[in-house]
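This document opens with one chain alone, in structure tokens, the form predicted alone.
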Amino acid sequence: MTVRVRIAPSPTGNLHIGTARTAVFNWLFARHHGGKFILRIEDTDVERSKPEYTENILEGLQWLGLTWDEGPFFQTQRLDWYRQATQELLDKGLAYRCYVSSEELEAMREAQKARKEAPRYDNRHRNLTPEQQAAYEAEGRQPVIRFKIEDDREITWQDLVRGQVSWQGADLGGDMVIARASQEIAIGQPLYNLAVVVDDIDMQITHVIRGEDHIANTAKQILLYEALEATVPTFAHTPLILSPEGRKLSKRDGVTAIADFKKMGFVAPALANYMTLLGWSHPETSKEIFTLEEAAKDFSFDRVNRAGAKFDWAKLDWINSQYLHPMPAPELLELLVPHWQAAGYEFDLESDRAWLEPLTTLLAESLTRLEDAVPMSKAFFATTVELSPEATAHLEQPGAKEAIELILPHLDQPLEATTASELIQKTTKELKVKKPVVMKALRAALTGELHGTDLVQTWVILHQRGLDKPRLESVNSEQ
């Protein structure tokens, strides 16, 4: 058997981290077994589905490296398949036309609520006579199509994550609507549960891997697989992603869309790596940094937890830093450019590459997210710098401005790391002050701050840009 799995997002919003994590698990399982990963866009919710959301989903999956083998398939292009399946169920007597009005449904729910019963459809139109149907149609009522669910039926499956799962038909809310009412055609727009089953049958899906919030749907869908005389796939219901407080992760918890993580400066391999760890652990339990391809070699549902996975920003930041620190300067530079441009920094990538790459190397070891490079590199792009209160105070310390005055005459010659270090050492000895006095004075004059990237490398790059001398002269002139 060739393993065939699918990710089936709905384009009613941007690609969410929960959907993306589900895509990761499907991709890992398919690659581990040499199978196929299929992309299906479930866009039957016409009113809420938007082309821009579809584009966001496709871009997000591609950015994460979750390449698909087949698709994308769109449900709105497959409506005839769903109508054929619905008609088959009607012909078998397993589905029927229901003419209950919205007012009648509301009254039914209110009565159930008053009796402290769980809301459910009471199947009142399951056995209408042809005469009763004709009477309702004469009133102008448009029927939905309902699939019969027997209350005494027990639905059981062996879940790859949760073991044996059982549901009673009586707990599924009564006969299920599988197609909306329509004035134009006999069978209206298909609903989720039917469309999903028809697609999975047609696409020969062998394993359905999705979040645990779909478990009730699974019970209903198994009944539909059986009614359509199809092989029921194997199911795996993964744990939900929770907020740090233990709630289901939602928009109120802040960033949840993949595009937002990208804007914040997380790189795709790091985010994919982190999502893999949201509910799964590597066989080498101490191993936490790995590519998707490496994870696929060891992926199995034996190591997927049942409990929800709490989202940990500190862990994501750490993983991201592990990808940024060793990254080659040319590659990292390309990733930093959009963040510098968004901050309004002016530069020409090609003509300025000679100092941009050393700057990138200088920043790399301190980066947690790409966006961190913006404040860290401000002094390298600005023509002048504004001294912080701490920098101003240090320059008033004995020996600070004297050190700058001694260094200034040497700035008309080339400056490298070795000569910069020697010059600092020479100035320290000549003034008979401690080395930090000279170094802090230089940093304050060059960057306007007392803390930052390695001073010598910072000075060398600013000298290459011709920015060190005017900044030191500006401070020296204030004596």
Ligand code: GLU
Given for the second form:
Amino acid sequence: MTVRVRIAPSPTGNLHIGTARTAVFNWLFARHHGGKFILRIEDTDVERSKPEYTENILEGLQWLGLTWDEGPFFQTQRLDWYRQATQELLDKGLAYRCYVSSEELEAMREAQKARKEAPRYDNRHRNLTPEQQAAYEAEGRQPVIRFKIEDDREITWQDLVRGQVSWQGADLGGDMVIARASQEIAIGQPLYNLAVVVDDIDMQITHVIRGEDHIANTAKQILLYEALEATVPTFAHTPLILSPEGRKLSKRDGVTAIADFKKMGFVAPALANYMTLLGWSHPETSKEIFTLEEAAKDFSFDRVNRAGAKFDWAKLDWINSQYLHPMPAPELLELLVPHWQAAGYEFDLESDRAWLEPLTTLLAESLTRLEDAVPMSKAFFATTVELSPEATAHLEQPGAKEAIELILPHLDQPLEATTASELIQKTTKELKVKKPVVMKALRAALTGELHGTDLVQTWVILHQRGLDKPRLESVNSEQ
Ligand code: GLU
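Now that you have shown the form predicted alone, what about the form predicted in complex with glutamic acid (GLU)?
Below, the chain from earlier opens the complete complex, with every other chain and molecule after it.
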């Protein structure tokens, strides 16, 4: 059997971390088994679906490296299939037209509430006679199509994550609507549960891997597979992603869209790595840094937790830093460019490469997120620097301005890390001050701050750009 799995996002919003994590697990499972990963866009909700969300979803999956083998398929292009299936269920007597109006449904629910019963459809139109149907039609009522669910039916499956799961037919809310009333279409607009089953059968999906919030749908869908005389796939319900406080992760918890993680400076392999750990652990439990390909080799549902996975920003940051620190400068530079551009820094990638690459190397070791590079590199892009109050205060210290004065005459020669270090050393000796006095004075003059990237390297790059001399001069002239 060739494993065939799918991710089936609805384009009613941007690619969400929950959907992306489900996509990761599907992808890993497919790759582990040498199977196929299929992309299906579930766009039957015409009011809420938007092409820009589809665009965002495709882009996000591609960015993360979750390449698909077939699709994207669009449900709106497959309506005939759903109608055929609906017709088949009607013909078999497993589905029927229900004419109950929304007011009648409302009254039914109120009565159930008063009796302290759970709300459910009471199957009242299951056995209408042709005459009763004709009478409703004559009234102009638009029917929905309902699929019969027997109360005493027990639905059981072996879930790859949760083990045996059982569901009682009586707990599924009564006969379910599989197609909504529609003026134009005689058998209505297909709804989620029907469309998913028809597609999963047609696309020969062997394993349905999706969030735990779909468990009740699975019970209903198994009944539809049986009714359509198809093989029921294997199900795996992955744990939900929880907020750091343990609630279901929602928009209120801040960033949840993949595009926002990207904007904040997380790199795709790090985010994909982190998402893999949201519910799964490597067989070598201490191994936490791996590519998707590496994880795929060892992926199995035996190591997927049942408990919800708490979102941990500190862990994501740490993983991101593990990818950024060793990254080769040319590659990291490409990733930093958009962040610098967004900050309004001016440079020309090609003609400035000679100092941009060393700058990138200098920043790499301290980066957690790409956007950290913006404040850290401000002094390299500015033509003049503004001294912070602390920097100004330090330059008033005994020895500080003297150090600048002693260093200035050396700035017309080329400067390398060794010569820069020697110069600091020599100045310290001559002035008989402590080394930090000289170093802080230099840093204050060069960057306007007292803290930042490695001083010697910073100085070398600024020297290369001819920016060190004017900065030291401007501090020196303020005597
Ligand atoms: N369109 C559904 C969703 O986005 C798909 C669920 C499924 O995988 O069946 O939640």
